[in-house]
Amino acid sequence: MRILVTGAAGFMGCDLVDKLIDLGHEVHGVDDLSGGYEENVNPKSVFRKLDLRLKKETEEYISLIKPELIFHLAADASEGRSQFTPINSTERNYLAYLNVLVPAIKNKMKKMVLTSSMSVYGSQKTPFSEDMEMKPEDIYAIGKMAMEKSTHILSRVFHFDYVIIRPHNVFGPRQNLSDPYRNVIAIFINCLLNNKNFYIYGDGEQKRAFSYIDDFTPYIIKAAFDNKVNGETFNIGPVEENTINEIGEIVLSEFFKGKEVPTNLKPKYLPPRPLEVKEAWCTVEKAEKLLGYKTTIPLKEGIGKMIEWAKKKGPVPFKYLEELELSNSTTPPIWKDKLI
């Protein structure tokens, strides 16, 4: 098939592109390289640097390649920061998605595989299940909910197929280490590579579930090519949840491998981030039943693999925005004072 992957130079996107090419598909990829890297681009794919916020350019591109299947992964996934960059978050998520979806419909796209987020559940009782009402608590989650709702509505009017994927926190090699706003495991590892301590918000007892990349990509591909799951929404990730304190302990243990952790590299604590959901993890019974999902890489093993890759890559500087759109006393000092 002629397939388009948005966010193709990003961590999840490049892994998906590699596996689709291995399956023999014609894969086109776009990315604006704001969070992805050219080194991630598979040379067997047809890649173009493109900012999906640019409506005309995006429409022309979609009209040129006429993809049959689209995997939409491009996103500004800085959930916690979205309260301080609401316009940027909306443009890079909801509006960018519409800029892809509308011309794709015009050019007879057969199926959209939309990567959403479990942030749409908000702070409801865990584990989250797909039949729960979406109750977003931040700007990022509002955008993801709007993307899902727009997909539902437009598919009914224009008769294309779709599947919606809500991943857990995916991590692994090739993840962006330079982002100070998201991807807690990557942030912790890059702090240590830079000989800096990392910071934990609040008491560190927030609970999350984490997916190693090898336990994510195969199932988004299965969802794309199994017509029996058209119109379905899936949580993808392990059922085991961990606190951020536990994540920090595993990262330190795997990074130093039995050696004593230097005092200056032990974590420090900061006030909680505004509106941060305390517990966010899901049931994956639906994915187990319909997609054959199972976790194969335990958390500690996955973190060890990521650290091994990161040490070979070496430390990278964190890249901050020049300024936030909004800021007040609740703005995390890591961002305001560039602490890492």
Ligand SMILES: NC(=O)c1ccc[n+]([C@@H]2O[C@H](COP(=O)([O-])OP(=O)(O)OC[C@H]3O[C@@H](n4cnc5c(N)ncnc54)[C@H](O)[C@@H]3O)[C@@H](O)[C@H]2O)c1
Second form
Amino acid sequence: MRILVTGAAGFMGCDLVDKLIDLGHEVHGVDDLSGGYEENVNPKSVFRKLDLRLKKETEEYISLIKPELIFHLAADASEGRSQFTPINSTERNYLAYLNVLVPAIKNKMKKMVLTSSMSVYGSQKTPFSEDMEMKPEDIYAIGKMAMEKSTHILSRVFHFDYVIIRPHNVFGPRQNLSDPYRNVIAIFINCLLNNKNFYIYGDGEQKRAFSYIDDFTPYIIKAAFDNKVNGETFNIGPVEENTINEIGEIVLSEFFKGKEVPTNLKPKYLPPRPLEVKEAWCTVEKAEKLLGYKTTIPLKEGIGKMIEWAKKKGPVPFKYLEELELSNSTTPPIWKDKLI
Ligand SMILES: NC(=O)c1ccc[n+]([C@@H]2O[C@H](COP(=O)([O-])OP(=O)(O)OC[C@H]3O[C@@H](n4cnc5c(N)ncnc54)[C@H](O)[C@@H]3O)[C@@H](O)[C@H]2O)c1
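Switch over from the form predicted on its own to the form predicted in complex with this ligand, please.
Up next: the whole complex, starting with the chain shown before.
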């Protein structure tokens, strides 16, 4: 099967490409390297550096490859920043997706595996389940909902199969450590590597669920190759939820392993980010039943593995955008004043 993975140089994309290659597939990967790294690209895949916002070039590329199966992971996944970069978020998420999907349909793609997000549930009562309505409350989540709904609508007219995956927060080795806008565990670890304290928004009692990468990739692959789940939507992640304060404590204890945490590295608190939902975690009963999902790597162990990898890699500077599209007094000071 000719497979295309978009976002192939990104954190989740590169792990997926590796596992598909190990299974013996012909894998093409595409990424513009805006958030991913060339070193993540599997040399056994056929890689093209391409910005999927470019409609004509993307159409030519898809017509050349004619993928039968596509895993769409490319994104600007900075949910918290999307209110301050709404155009960038929409172009890199919804529009880039249509730039892939339309020529893929014309070139007889059989199945799309779309990586959405549990942000589509908004601030409804947790645990979120797949039969809940989508009620997005930020620009990133609106984009993901538009991608999901467009997939469903176009599949009814043009008859291709699809499956939608809504991951919880995924973390692990090869995650971008230099992004100051997203991935709380990666940010905390890189702050410590740089001998700086990290910051927590609000009171830190926000609840989230975190998956180690090895507990994510096998299920997106299972969903792709199991035709019994065509047309289904799955939450993927652990049943256990944690507060950001707990995540901070685990990162510190795993980073310093039994040693005293230096006082200058204790976390500091900032006002909450605008529109950040207090609780976001899901039930995974459907994935357990239909995909055989189970959590195998406990949070502490996963964070320990990621810290081990990050310490080998060493500290990296945080990379900020040249400017935000919109800014006001609610813009987090970390971004405005480059606090980390
Ligand atoms: N990591 C998580 O916790 C999480 C949770 C829920 C959903 N997701 C979704 O999973 C997918 C993968 O996330 P990730 O954590 O691996 O992010 P990532 O940033 O590591 O990977 C995304 C990749 O897309 C690429 N990209 C961005 N814009 C592009 C464009 N215009 N053209 C080509 N490539 C482009 C980036 O360079 C990057 O390598 C995303 O769709 C994200 O929204 C991630």
